[in-house]
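In structure tokens, one chain follows: the form predicted alone.
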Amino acid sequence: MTEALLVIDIQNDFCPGGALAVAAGDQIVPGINALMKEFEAVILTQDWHPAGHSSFASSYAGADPMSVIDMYYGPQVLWPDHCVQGSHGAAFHKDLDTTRANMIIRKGYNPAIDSYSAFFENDRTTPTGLEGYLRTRGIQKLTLAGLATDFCVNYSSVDAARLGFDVTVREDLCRAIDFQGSLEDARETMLAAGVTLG
């Protein structure tokens, strides 16, 4: 086995009706379920924030959601409270076939730092452990799908390419937030990193 499917954050809060809904985020679920059948290894990621996380606008008096502040690791978008541990919003979308998952990577659980990437927290150095798992299983090629193209899919794919994996992002099975031109920026960043956009 040398290939794996990495499914990013198909959770209620990122789907229509959720706290940080991505437009049409639920529409990619059937295609992702079908794609799982083509891979022996399927890994799911799950945003998993404690209440009061430092990336939540509600943690700062007077701060507006989607504003940006400087954290010790760089700029941080302040999000609406979302994917709080154990909440309905943090749960996987009910139609996602979680039975195919070999592994679930939870990220963003450190209250002091956000974690967009499946591989590293936002300081880009603190690992989640996913790289070690892939290496010990001999996986060299990754296909990514999920939410959102311009944040967690982007960061995960770029980190995977930087670590030497052969990476493809299935854009048809992703959806974007597109915050202040973030989708086009993300596409340029992924292509520059050597990620294949399919």
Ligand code: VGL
The other form holds:
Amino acid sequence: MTEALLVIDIQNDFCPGGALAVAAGDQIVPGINALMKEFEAVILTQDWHPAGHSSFASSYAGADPMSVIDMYYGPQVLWPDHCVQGSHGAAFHKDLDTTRANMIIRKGYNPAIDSYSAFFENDRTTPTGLEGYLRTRGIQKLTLAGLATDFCVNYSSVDAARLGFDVTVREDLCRAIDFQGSLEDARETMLAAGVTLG
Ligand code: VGL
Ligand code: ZN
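Can you return the structure of this protein in the form predicted in complex with pyrazine-2-carboxylic acid (VGL) rather than the form predicted alone?
Whole complex next, starting from this chain.
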């Protein structure tokens, strides 16, 4: 049975020096590269927003980064501008071994809605197509690593578990934003969804 490694958002903007830097985000890169060798299938995700995206605080007059607004699909954190399509910040960290990737899935490209998850946009219903890719390859078991534990890794792992995949999150190969208790909330949400924290 084919097992896949899903590597979430190892991009410059989520690493130290980036626009939405996750503390020590770059330190997991060597471990992720090594882990890739144990999987037949490697899939990378890439946060990929158009300029002026609706998840950017700069798109709203007077809004502060890290404030929360109500969108038609629920609460949305307003982020600093990050991972703008084609920018250096959106590029993968230079040390990530992208040659092993079978598939690179981009998300967050719809201007009106954010997409933390590799499977669904933040309305939790609009698919990215990743489920179909995995199913047509006969992949049932997923391991996740990457950035950030409490947002894109959390949402991706919970959606995968909801879809019936067997999901493990390698917490040692993830790093968190940890904003207002979001890491502890995410751990509880992942465990409740049946995700294995390994
Ligand atoms: C992410 C916030 C906004 C992530 C992406 O990769 O966890 N977080 N966009
Ligand atoms: Zn984003």
